[in-house]
Structures are given as C-alpha cells and as structure tokens.
Amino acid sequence: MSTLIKNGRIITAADDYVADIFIEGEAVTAIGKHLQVNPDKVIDASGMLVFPGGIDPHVHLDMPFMGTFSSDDHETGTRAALFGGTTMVIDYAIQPHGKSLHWALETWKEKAAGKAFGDYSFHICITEFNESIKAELEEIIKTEGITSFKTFMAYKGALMIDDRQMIGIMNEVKKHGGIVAVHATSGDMIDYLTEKHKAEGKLSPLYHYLSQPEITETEASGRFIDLAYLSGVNSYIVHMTCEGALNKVREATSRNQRVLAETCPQYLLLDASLYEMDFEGAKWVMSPPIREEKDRETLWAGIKQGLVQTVGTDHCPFMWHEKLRGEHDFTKIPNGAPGIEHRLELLFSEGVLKNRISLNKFVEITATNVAKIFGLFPEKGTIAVGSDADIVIFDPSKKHTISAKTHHHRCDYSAYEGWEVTGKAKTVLLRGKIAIDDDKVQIGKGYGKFFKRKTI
C-alpha cells in the first residue's frame, strides 16, 4: 500500500516547509515538491500543518495503584491518544517489591500485546535494588531494548527508594548506557506534612496540595542531581511542577551537568486554586500536585530555553466513583487524571498560538526530543526519509471544545472541561496506515506494535 500526502506545510524540530511525501508500506520513501509517483492512495493536505506522531513518554495504562487499577487500559488508552495525534506511548512498568524486573516487562507487555491500537513502548520502575535486581539489568538495556528505568523518591512503604539504592541504580545503569528517570519529592517531608495535616482534622483535597509544597519538590530535585553528578548517569525528571525545581537544573549547568526535565500540560495550564473547589478538587489530585502562575510562567520559559526537554501528560485517570473513596480523607484519593488525547491540541492553542512557542518547538518537545532521549530516533519522532510513517495532519484551524461528553479517555471527567481550544487532528497515520480520519478509527486494536529502543 503507498500513500501520498500532498501539498501539506511539513514542520519538524528544524524545518518548515511546504511539499509532498510518498509512503511505502510502514515507512516515508521520498519527500519533494510536485513528486511523480503512482500512489494507491492520495490526500491532499493543502492549508493544514504535518507533522511527526506525537511520543508521549509517561502515561500510566492499566495500572495497580491504590487499591485500583487506571481506568485506561492499553486499548482505550492508545486509541484515544491517537485521536489526539499521540502515535506512540512509553508506559511503566512497574517491579512489585519481590518481582524481577523481567516479571515487570512480561506483565505489562501482557496488559499490551494484542489491546493496543497505537505504538508503545515500556520504561521500569525499580522500587527495590539487591544484588538478583542488579545482575538483570545489562540483559534488560541490551537483549529486552528497555534502556530507562524510573525511581521514586516519594511514596514511602511502597515505591520510594532510598540514596545508597539509587546510587546503586545508577551506577549500574550507568554502566550499559541507559538512562535514569525520577519522581523528584521528598517522601519524608511528604509523611510528615500529611501527618499533620490529618491529625488537625484538615482532610480536604486542599490538604493534599499543601501537604506537598514546592520545597519537597525542589529539596528531592536538587538531591537527584546531585546523586546523578556523583555517578555520571543520564537522568532525567519527569513530570517538573515548579520554579524551584527548574532552578536545580539550571544551577546544574554551571558545573558542565546535562540534566534531562519533563513537565506535563496541567503544569504549564492550570493552578492551585483548583484545589479551593471543595471535594470536586480531587478530580485534580495528582503528585507532585498543580501549582502557581510564577511555576507555569517558569516551565514555558524553561521550555524556550531548552532547561526542559519534553512534554508527557502523566495520563492516569480513575473513574469519579474512585476518587469517592478519598471524600473524606484526601489520603485515599487515587492520584491522577486523564489527558493523553490532548497533549497536542493544548500544546498547539496554548502554546503556538499564544507564541510562547514557536511550531518547531512544539515538535521537538512532543516528538522529536522524546525519541532522541529515548532511543527511538530517527525511525520514530521526525518526518523523514526512512523514518517510520507516523504522520499528523492537522488542521491548525478547527476550534473545538474539550468535554468528558467528547473525549475518548475511559473516564468520565475531563481535566479541561469547556476549555475551549483552537486546532485539532484531522488524519492520524501509524506506520503508513490511517489510523484517524474525521474522528473516526480506521485500524483495528493490536495494530499498536512494541518497539525496543537504542541506548543514548
């Protein structure tokens, strides 16, 4: 099967052109003005913007947390990331204490194989670190194509490890190429700051932020980055919320540090007042929670400066009835919300048009940087011959209103109900299929394919 996409304004993370592009089977053979080729298939894309497939590189599809599972599965989860112009996710996988790291990867690659529409990949979440964990690792960047493995610094009793294990960790990973990610907050500080709040009776979702102040962010920041300095490892931040976080970062600079920073589109859009709403604050319950305006004008800034590399949405959404447990204690609200179908769409309306990024920004940070980071390019994250034709045609024109009632997350509320936003994907293609068209499926689930990646 070809196709040949005509006349569209391509933009990658260095160009902006306008030309054709011939696809053959899965991948972009030629691109050119006025190609001369006998497609089987031809759209013509005049007057609408195309770009690389989005990489989202942190969702949570399917996954066990407080005594509940995510709401989105690999199906429902990559299908409505396709809808929103997302080809590709990299999940976790997450290592129960006890289980192997390679018990991790088959689990999840079961939760997958045959469910998913779009394409994936897994990060894994170490959250012990003992002389069986450390001997896998070499096998699980080299053989199993996992080169990033994520570490908590909060979530005490369950996922947090301590200093000597990350320094463990990374002086291990270090040593085959791969790259170590973190949730950067103070787990302790956390403890006793929700201690505290609970024994004053103070068990709103309010307290939940106020129990997790910019300081355990920017204390666990500065501790990661200082760990990582010591081993040498790649290291990246995910989900950064706040100004003194990024400060870390940059302050990391002057001694000649490369630390790698993601932040999400609820940090970058909303605010802390949410969390005044009474109880339907939890529908905003996440960690490291939303934060100020001086925290969303510092992200944009670091994006501009290149401080932060990537844009992931931490999709992880409960059902409400979920979030009821916590109704009268903000400790038993599951943390997280829905967004992975509207990374692009918010990026591009709140982020191009309101020129706090510039078009070729916007593909580096939702594509191209994320596969660069994670072994993934030049086949994924790019418009090029050779690379895989995953290929958004956007139509940078169409407003439209973002709305539980619309969306097509298995959750039945949105985090941006009635925002209004200006741009949306017309055609989705995976791998030379069309895999969205008119807000219509047009592949079936099990098209998604897992990829192994390249060390950095």
Second form
Amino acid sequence: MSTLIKNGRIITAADDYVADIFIEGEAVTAIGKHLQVNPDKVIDASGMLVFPGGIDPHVHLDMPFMGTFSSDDHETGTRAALFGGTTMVIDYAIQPHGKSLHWALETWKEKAAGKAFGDYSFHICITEFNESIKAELEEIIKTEGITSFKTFMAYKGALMIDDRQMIGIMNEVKKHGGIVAVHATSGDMIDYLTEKHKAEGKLSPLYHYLSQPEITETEASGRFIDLAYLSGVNSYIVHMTCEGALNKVREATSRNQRVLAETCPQYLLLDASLYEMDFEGAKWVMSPPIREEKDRETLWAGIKQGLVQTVGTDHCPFMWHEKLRGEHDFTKIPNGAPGIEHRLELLFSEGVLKNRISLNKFVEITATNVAKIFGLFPEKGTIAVGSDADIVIFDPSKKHTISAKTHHHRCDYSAYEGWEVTGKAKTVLLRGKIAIDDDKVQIGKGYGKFFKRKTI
Ligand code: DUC
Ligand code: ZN
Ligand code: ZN
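Mind pulling up the form predicted together with dihydropyrimidine-2,4(1H,3H)-dione next to the form predicted on its own we just looked at?
Below is the whole assembly, all chains and molecules, this chain first.
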C-alpha cells in the first residue's frame, strides 16, 4: 500500500515547507515538490499543516490507583489519543511492592496487547529498590528496551521511595545508560499538611490544593536534582507545575547540570481557583495540583527557553462516581483527570495561535523531544525519509468546543468543558495507515504496536 500526501505545509522541529510526502508500507520513502509517483491513494493536504504524530510521554491507562483503576484502558485511551493526533503514548507500568520489574512489564504488555489502537511503550515505576531489582535493571534496559524509570517522592506507604533508594536506582540506571524520571513533591510535607487539614475538619477539594503548596514541589525538585548531580544520571522531572521547581532546574544549569523537564496542558492553562467550587473542584484533583498565573507564565517561558522540553498529559481519568468517593474527605478522591485527546489542539490553539510558542516549538514539545529523550528518534518524532509514517494532517482553522458529550475519553466529564479551540486533527496516519479520518476511526483495535526503546 502506498499513499501520497500532496501539498501540505510540513512542520518539523526544524523545518517549515510545502511539499509532497510519499509513503510505502509503514514508512516515508520520499519527500519533495511535485513527486512523480504512482500511489494507491492520494490525500490532498492543501491548506493543512502536516505534523509528525504526537507522542504523549505521560499517561496512565488501566492503572490501579487509590482503590480503583483509571477509567481509560489501552483500547479507549489510545483511540482517544489518535483522535487528537497522538499516535504513540508512553504509559507507566507499576512495580507493586514484592514484585519484579519484569512482572510489571509483562503485566502491562498484556493489558495493552491486542487492545491498543495506537503505538505504545512503557516507563517502569520503581516503588521498591533492593538487590534483586538492581539485578534486573541491565536486562530491562538492554534487552527489553525499557530505558526510563519513574520514581515517586510522594504517596508514602504506596509508591514513594526514600533518598537512599533513589541513589541506588540512579547509580544503576546511569551504569546502563537509562534515564530516571520523578514525581517530585515532598511526601512528608504533604502528609503533614494533609493530616493537619483533616484534624481541623477541612475536607473539601480545596484542601487537596492547600496540602500541596508550591514549596512541596520546589523542595523535592531541588533534592532530586542534587541526587541526580551526585550520580550523574540522565534525569527528567515529570508534570512540573510551578515557578519554584523550574527555578531549581534553572539554577542547576549554572553548575553545568542538565535536567530535563515536562509539563502538562492543565498546568499551562488552568487556574487553582477551580478548587474553590465546592465538590466540583474534585474534577481537577490531581497531584501535583493546578497552580497560579505566575506559574503558568514561568512554564510558558521555560518552554521557550528550552528548560521544559516536553508536554505530556498525565492522562489519568476517573469517572465522576469514583471522584464522589471523596465527597466528605479530599484524601479519598482518586487523583487524576482526562486529557489525552486534547494535548495537540490545546497547545496549538492556546500556544501557537496566541504567539506563546512557534510551530516548530509545538512539534518539538509534542513529538520530537519526546522521541529523542525516550530513545525513539528518528523512527518516531519527525517527518523524514525512513521514519515511520506517523503523520497528522491538521486543519489550523477548524473551530470546535471541547465537551464530555463529544470527546472520546472513557470519562463522563471533561477537564476543559466548554473550551473553544481553533485547530483540529483531520486525518491521522499511523505507520502508513489512515487511523482517523474526519472524526472516524479507520483501524481496528490491536493495530497499535509495542516499541522497545534505545538508550540516549
Ligand atoms: N498524579 C495524578 O494526579 N494521578 C496519577 C499519578 C500522579 O502522580
Ligand atoms: Zn506523578
Ligand atoms: Zn502521572
């Protein structure tokens, strides 16, 4: 099967030009003006932008968490992602206490196999580090192709590790060329504030926010950066929300340290005043919480300055009845919100069209940098001869309103209900196949493939 995409404005992290793209099988085989080829199918992309398929570096599909599971699994989650132009996701496989890293990987592979519409890989969350986990790391990185490991500095008693374990993980991951990612908030500070608020009878969603103030993230980010400096490991801070944390990254550059950072659309666009709406604020109960105007300004600046390299969604949806478990106690509200479908359109509409970022930067943070950092480039993350034909044909002037009535998430509310955005994925190709066309899915479940990754 061959396809010719004609006359699109091709945007990569480096380029911006009008040309034709010829695809044979799963890969791009030629790019040029007025290509003379005999395709099986022609797509006219005149007036459209043509981006590399988005790669979401941070999603939680079918994740066991806080006594329930995130409501999108690998089938519905990757399908919703495709509708929004995200052709690949990197999900989190979690190692429960007492289980091995191999167990986590095999369990998550089983969850996704035969179900995923889009391509996928996994980070592994290490929740316990000991000699036997240490002994697994080399094989996981070199043979299994899992090069990134997430650690938690919060959720004490469940996911959190201590600094000694963090040092052990960092040293071992460094030895084998991987990268250590972190949920950087201080578990002890948060637990102290949470207990205090509960003792005072302050139990509404607002106190979720007030139990995780900026300092809890600033402190943990700084500590993680210092530990990474000691070990010299490649380091990545996930879902960064605030000025204090970004300034820790900025400070580290003055001692020639490089720390990579990710933020999410919700931290770039939403405001903490949402938590003041009685229990409805539970829709945005996530960790870390949404913050303030000064933080949003800092994060947009951080993207421009190259201090923030990627934007993921931290997609972790829960149905409203699950959120209601915390109606009388914010600590029982499952943490997380939906968003996997809207990353590209929100960043285009609010970022590119409002002159906060350039088109090239848009591609860099949604695809290219993700592929580079997590060992998928140049197979993924760009439009080039030899790369997988993961391509988004994007209508830059299509207006639409985000709503739970029309989104494809398996979630009965939207974190962006009523948001009017301009720009929408029209046609999405995944490894040469048309996956989405004019709001209809064209591939079957199970088309999505697991990808091993390289060290960087
Ligand atoms: N934060 C969330 O809000 N949900 C899932 C895990 C996390 O770190
Ligand atoms: Zn996290
Ligand atoms: Zn997360």
